[in-house]
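A lone chain, given as structure tokens: the form predicted on its own.
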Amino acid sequence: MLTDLELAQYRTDGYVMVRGAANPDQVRALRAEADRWVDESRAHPGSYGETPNGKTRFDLEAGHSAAAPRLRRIANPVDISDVYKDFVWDGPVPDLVAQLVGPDVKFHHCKLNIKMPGMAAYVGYHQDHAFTPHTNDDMVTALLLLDDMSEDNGCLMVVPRSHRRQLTHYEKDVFRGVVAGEHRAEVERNAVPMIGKSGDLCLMHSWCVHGSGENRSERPRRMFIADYTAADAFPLTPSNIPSIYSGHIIRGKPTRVARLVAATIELPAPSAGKSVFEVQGQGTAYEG
């Protein structure tokens, strides 16, 4: 359970790091699945698999090959792996999220981000709510470190107290998936690294600005990310990463009543078959 101090930090800063949230056996099982998917990707010349909205499930970085696989994201591993589904449903995370938005908690979507040594993948600074706006912002992104993380291998970077305002992710009427240029210098100046050990967990508000750099080390950097919402938070746009389990109640009970918070919210543009990396301008490996 979150302590009073951890709850206070989340409310004040928009995030909190929970040390040792997942036990080593859980992490080993999740990592083994990740290793299996990386090996499987060697047989594919480009991004492959399919999600409920037609996007590819396994997103490969440009330069991917059998000899040097560059699998950078698996969309909704819960759809294809009992190991990941069990962690999302029955691991330590749902009870922690219930303290923040509960008692009724709903699953939205999840993804596994991978940065192996030599890969160019990074995540530009953004707010999750800009990608998936809801009727209210009782939404938590849970980020589980599968590897030890530091600045040299591209750890998560967050901007304290940035959850208190909404930043545009448009430039010249195009949805770029990153905070607009006029805010970028400020964001980068104020971002702090989430250095941690394998099994640590960061709980982050959906308006908290965050990103991460490239892996410039010889160590892998894998992070499992699951998005949860209050049961009465309903999406205003279709999920950009839909799961067969999107909307399932994880804790408590469902509701047919949406709670609306008075706000003016900028809606994201449809991204067709693009992954967040493509939306942010990064190269992708294609079939053929």
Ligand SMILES: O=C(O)CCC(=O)C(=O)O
Contents of the next structure:
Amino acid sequence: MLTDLELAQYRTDGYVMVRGAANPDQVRALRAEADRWVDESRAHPGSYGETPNGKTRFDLEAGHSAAAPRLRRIANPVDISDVYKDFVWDGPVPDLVAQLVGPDVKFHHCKLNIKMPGMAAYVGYHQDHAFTPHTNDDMVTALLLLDDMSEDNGCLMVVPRSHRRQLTHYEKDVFRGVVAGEHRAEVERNAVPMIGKSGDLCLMHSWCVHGSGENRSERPRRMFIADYTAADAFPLTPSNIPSIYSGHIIRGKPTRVARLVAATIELPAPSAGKSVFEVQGQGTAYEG
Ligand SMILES: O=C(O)CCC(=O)C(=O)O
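So that was the form predicted on its own. Now I'd like the form predicted together with the ligand, please.
In what comes next, the whole complex appears, and the chain from above leads the way.
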């Protein structure tokens, strides 16, 4: 359960760190699957696998090879792994999310982001809601640290109180997937590092500006990210990362009534086949 203090921090700052949310056995099981996927990626010259919208499931960074695998993203591991599915449904997260948007909680999508030593992947500052606009913003991104994280291995960076603003992610009429240049210096100045241990969990509002730098250490940095919404938040655009479980109710009851909050929201451009890393202009290894 979130304490009153944690609830207050989420409301005020747009995020809260929950220490030791997942137990070591859960983290070990999630990491073992990640190790297996990294090993499996050695057999592929480029991004591979398929998601329900025809995107590649396993996203490989440019420079990937069998000897030095650079698997940076697995889209919706819940679709292919009971360990991840059980964690998303029956782990500690849904009850915490229900405290924030509940009692009726719906699954949107999830992904595993991997930055191994030597990889170049970073995540440019952005707001998740700009990628996944909904009828209301009772939406929580839950980010579970699978490794200890600090700035040297590219921990998550968040901008406190940024969830009260909606920033454009377009430049020159192109959806760039990052906050526009005019906001970047301010965002970088105000971002704070989410330093933590494996098993810690960051719960973040979908408008909270966040990003992360490269892994410049000799330690892995793996983070599992799952997006949950209130049951009455309905997507305004098709998901860029659909899961076979998208829209499934995880806690409470489904509804056919959409709750609309007044807002003007810039819609993302469809980014067929592309991961956030590609949308942000980072090099990708292609099969064939
Ligand atoms: O991996 C990270 O540091 C942040 C991930 C993120 O924001 C994303 O993948 O959209």
